[in-house]
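Below you'll find only one chain, the form predicted on its own, shown as structure tokens.
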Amino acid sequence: MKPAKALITSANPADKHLPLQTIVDAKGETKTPLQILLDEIFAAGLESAAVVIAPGETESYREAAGPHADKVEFIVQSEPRGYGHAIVSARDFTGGDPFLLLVGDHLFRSYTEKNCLEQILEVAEKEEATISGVQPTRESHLNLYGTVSASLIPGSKGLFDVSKIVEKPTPTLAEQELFVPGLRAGRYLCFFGMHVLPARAMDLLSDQLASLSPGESLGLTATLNHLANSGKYLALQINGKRFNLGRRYGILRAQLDLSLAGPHRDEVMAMIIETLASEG
């Protein structure tokens, strides 16, 4: 079920500015987070991409897309009615096809030669399943991410069978219902910021939206649980790191990590040491 289309959601009023910031990537080139995401999308072999944005943001996002602007469709979410509503706003774009779903306020760094998107797409090509990227995450950060209950598939490396998804659980709930054997104590499998979803995910979201009252928000978790209960749902532990740009110092964390992974590591380290020394 390898998708050919990628969908980035970036319409949340609180985070819509994040993909438009300027950051220096691992190669030392100045780009926006949106362009970095698009670089990885097209490097992974996907054919097309769309970004769901808030009203009035089209030109800002087109500029932030850089050289990819002409290959990207910008879809306006008519009103802020939640993550699921943002996704279903792109139903005409995805059509009857599976798609790769990304959040616009995350960046990724792979620990392998394959970028993080290529890792999940490689599994998608082999499996007829819903697939979510995950990362072991400390319980103190559970309030930021969707979390899965899952069991390691025998003989696999970092591939889990998902039975349940909870959005931003409390540590107590996670300990009771989301424990994954083999993980270190106090760590749980939380979403990495990327999913491969089947076409019927759009049907499920559309049906849920039709049942809501005007203005009521639509999430994604109910749809993911339906997919887990009615078919094959896998979680892949991505060999890499996610950077949630919306966290406090999130952009700084991403910038430091990308800089230290690139060709200017010594220069950046010298700057850090100089700053720490001057504070002493």
The other form holds:
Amino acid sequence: MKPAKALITSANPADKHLPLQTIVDAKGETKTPLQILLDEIFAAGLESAAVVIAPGETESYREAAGPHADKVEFIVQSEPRGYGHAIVSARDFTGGDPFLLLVGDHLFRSYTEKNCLEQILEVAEKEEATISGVQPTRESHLNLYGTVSASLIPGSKGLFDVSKIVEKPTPTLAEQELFVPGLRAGRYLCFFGMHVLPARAMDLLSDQLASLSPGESLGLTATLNHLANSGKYLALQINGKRFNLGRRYGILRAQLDLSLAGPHRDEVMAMIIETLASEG
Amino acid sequence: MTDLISIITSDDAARRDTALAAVCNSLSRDELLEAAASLDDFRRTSDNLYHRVRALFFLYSIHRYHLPPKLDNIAGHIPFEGHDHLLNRRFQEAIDVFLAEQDENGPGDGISSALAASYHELAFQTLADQVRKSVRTVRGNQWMFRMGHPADNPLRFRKELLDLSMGASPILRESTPVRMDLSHSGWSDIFFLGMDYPAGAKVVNVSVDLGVHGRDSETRPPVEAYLRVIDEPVIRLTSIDLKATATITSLGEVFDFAKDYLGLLKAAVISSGIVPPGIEGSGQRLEDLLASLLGPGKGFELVSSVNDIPKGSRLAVSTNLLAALIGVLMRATGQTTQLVGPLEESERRLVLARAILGEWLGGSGGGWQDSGGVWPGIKLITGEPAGEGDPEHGISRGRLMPSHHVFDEEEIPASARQALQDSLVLVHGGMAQNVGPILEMVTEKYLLRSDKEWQGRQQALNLLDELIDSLKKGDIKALGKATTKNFYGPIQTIIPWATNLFTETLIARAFQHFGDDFWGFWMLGGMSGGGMGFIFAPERKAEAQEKLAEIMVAEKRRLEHALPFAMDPVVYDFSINPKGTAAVLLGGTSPLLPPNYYQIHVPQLLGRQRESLSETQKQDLLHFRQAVDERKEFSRSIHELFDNILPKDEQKNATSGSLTELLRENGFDRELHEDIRSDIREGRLGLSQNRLSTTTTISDVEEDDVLDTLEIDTSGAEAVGQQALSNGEVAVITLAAGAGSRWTGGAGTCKALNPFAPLDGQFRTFLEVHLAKSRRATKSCGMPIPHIFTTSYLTDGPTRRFLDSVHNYQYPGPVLLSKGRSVGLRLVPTVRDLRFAWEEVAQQKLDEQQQKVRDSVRAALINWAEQTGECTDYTDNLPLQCLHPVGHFFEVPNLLLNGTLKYLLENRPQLKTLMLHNIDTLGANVDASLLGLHRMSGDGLSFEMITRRLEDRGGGLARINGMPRLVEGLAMPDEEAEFELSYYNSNTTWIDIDQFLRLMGLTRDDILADETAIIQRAVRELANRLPTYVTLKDVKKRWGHGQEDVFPVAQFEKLWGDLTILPEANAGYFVVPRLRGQQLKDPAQLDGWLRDGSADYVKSLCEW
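Would you mind generating the form predicted in complex with the partner chain now that we have the form predicted on its own?
Time for the whole complex; same chain goes first.
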């Protein structure tokens, strides 16, 4: 079920500015987070991409997309009615195809030759399943992520069978319901910020949207749970790192990590030491 | 070889349930020692928790009950090193030291007592450790122990609580019923039992709403917890019932449980994960933690209320309050699915787990059924076997957490529930009780599979089925029969102390008044006397509520000097709660807390500059003002507010027995008092000054210093004694002036009047037992023996009235009361003495969490002493609790001063000997042989000694600088010296009247002529020759609804045994059988006393 389309959501009014920032990537090139994400999408072999944005943001996003601007469709979410609503806004774009879902406020860094997107797409090619990228995450960060209850598929490497998804659980609930055998105590499988969803996901979201009252928000978790209950749903532990740009100092963390992995490592190190020294 | 181990390890339930006693009774001394050695090896190597624990209890039982009678009175020596390990909870090391002593010098009564205590403590510690571990590893609790920094805090307050769109913070209110248990199947809800015997852990309990009959117009969930966000970075805690509030600004204060009355609220804040236990001692700031939870500059306020339901109701009010507080905090931080409404089953279970954690943190521990109010209606709670995946798997047979089956209306129809409500009268008898020792006894008996008790447990399980069956049928009469059968059958078979004279009298009077319409008695919780149920025919329930109130008050008045009561009895109204715990969000422009909340806070806010108030506080004043005008429940608030603020004329409210009057009436010596105060203040008197100089040489007595009456032929002496008795030359003095501080925990009742145990079918008072012994002696010698009870300001009136009411128990001889002639006024202790008592004197260290709580209490008490003023008069209590007797030295001189001896000598001129003994020395009687030995010795005072056991602390017989004499424990220069002494002073003394008078420089003629001035001078001069000790005594102060605080207060005393300092007192020492000399000082000793042959020995001396 390898998808050919990528969908990035970036319409949340609180985070919409994040993909438009300027950041130096691991190659030492200055880009916007949106461009870095699009670089990876197209490098992974996906054919087209769309970004769901808030009204009035098209021009700035087009600019932020840089050289990819012409290959990307910008879809405006008419009203802020939640994450699920943002996704379903792109139903015409995905058509009847599976798609790779990404969030605009995340950046990724792979620890292998393959970038993070390629890792999940490789599994998608072999498996007829919904797939979410996950990462073992400390319980103190559970309030930031969707979290899955899953068990390791015997013989596989980092591939889990998902039975339940809970959005931003408390550690209390996580300990009771989201315990994953084999992980260190206090760690849970939290979303990495990328999913391969079947076309059916759009149908489910549309159905739910239809049943909502005007103005009511639509999330994605119920749809994911429905997919988990009604079909194969896998979680892939991505061999890489995600940066949630929306966290406090999220952009700084991402920038530090990317720069220390890139050609300007010495320069950045010197800068840090200088800063620390001047602080006394 | 005797195989006791197979009883523990056998797969065959019948073998496993073999009673230890049945096997041990037939074993010889050496066989018992051999079996004990095997058991000790076994418990050191077994990796099964319950095998180890059971082996430890077996070892305890062997050394406590089975070995001592087979030791032929060998006393043995208890090494201090072992005792020191024991005090510091190094139980394993203590056992090793004691076993080494046993190996080296052979077994002995003393060493067995030390081993028994060590095994007992280690067994309970092992069990407690396991419960603690299980509590920590329950899923949902674990993360709280890993979180150590505010940045790691994963919880956030829900948006709804931070919403200020209406101008004020909304208030989240959790309302929780309490639980009443129909049966706990023989205390099977004790964690240890449930975890070892899950199949036998079964409880039916009912969630109920309450009201106090006659006070409240309707019933409602009595427990409420309120939570709101405030605009200060603090946690504000308020207990409405305890009228206490605290503003917490640091993490350390959250963990300081006993600093104030808000320990339960603090435990809830911690165990709900808001301030997780892992963050204790991290050095982080509370403000930062609150910022991560709520945003910068914000905090929250937590308020508790139990609608003035008195403490000790046996309805688990405090556990359900803890659960309500945890519930509201968990809801607020998204740890439940719904912010409002009832909880889901998984959430209730988590609240239960957190409540268990909270109770452990607070140093207490209820049973697992106690959070029953969280669940709705009527439910069966059962132990669960530990399965794979449970943290207990492979460690214990059962899980820590039970499961709950809530009966639906098909199982127990609405009509049956109504019938229960229509017949049950729920009451609080008013007694103050400590259930702790009972729970320990139950655990011990269970693990030993004591025959009778084990059968009782099985019977209780059968009765549970009967109870449920009756309930399902709505047959409340049958239910009453079953609960009564439960109370008189299994409950009292397992623990005879679950009942008492008060309860028995209430049951008898209810039956007398209502006859067949009284359907049964229902014991609630761990013991009777507090919360209880009486079941009546429905048409007589209303009448029964009134009548029971009347009976309970009358019986309380009759028995309040004999039994500890914390409050006046109350009758409740109740109804079954169908929802369990549930929450609502109080929003709007002016959400209100309960009226009494404002009675605590408004005076404080009014006393502050308006500018210094936060916005929330300004709004509170405004909302309160509006509520007074608009809300019915606030209509009396202004009046009450003024009543609280304005000063009261305390004198006007004082009762007739004011302190000043009492001091005047009881011979208070103001001059002496001021001298003592000055001596304490200047450091001339104090706990450290009580001690003999460190240069004193203290050694054990030599063989010739004592007369071992167990080793000699006493037939000649017996004849001498019999003759003296027949001639009417002897009288008995029982020291009954004290309150028995340890017996009632400082409650200020008369120990002599306490109906402490059922003997030969009836509850007997200490007074009755002592008279029964004299009656028997009188009968055998044919001459009535005068029996004198010494009394004090505290005990004289009640004892006099009591003896009148029972017609001196038809005692055939003279019964006299000798009232004390002097009294002291207690003082607030010095910090120096408090620190000495708590830091310098060796004492039992507590379990980790309990020790933390104790340290916190002590810090608070030191603060209290400083704030109140060291050495100031202690007057902040009932007048009688402020006075103190001045030591038992004065009891014999009092006979001279108050005319009792004159009366005796006039009526019995041949009187030559007095036998004096403590109220709690139940085995002391007028023994003809000992009397004869005393006469033949020519001694002025013959003191009776017993060989020492570990629990016999407080000095003994020693050679001080080479001279034999009695030395008080508080005079010992160090702890270790006491352990070198072979003999403990029972304080029973044979007194040669003429020699004693000579010691005082008096004659019989002075007494007969009533030469008051001469006698007074003689007493003063003798007293001046004896040391004065300062002691700390725990005194209870009662307040609110059954609440009690215990304060250590300073008092002085002079002690009888110190007469042995004076060579002219001509003292001698007898070694007597242990059963004769041992003392019953603590109710926790009762069970052992009944089982180890002591009670049978006492009965053999009595004639009722």
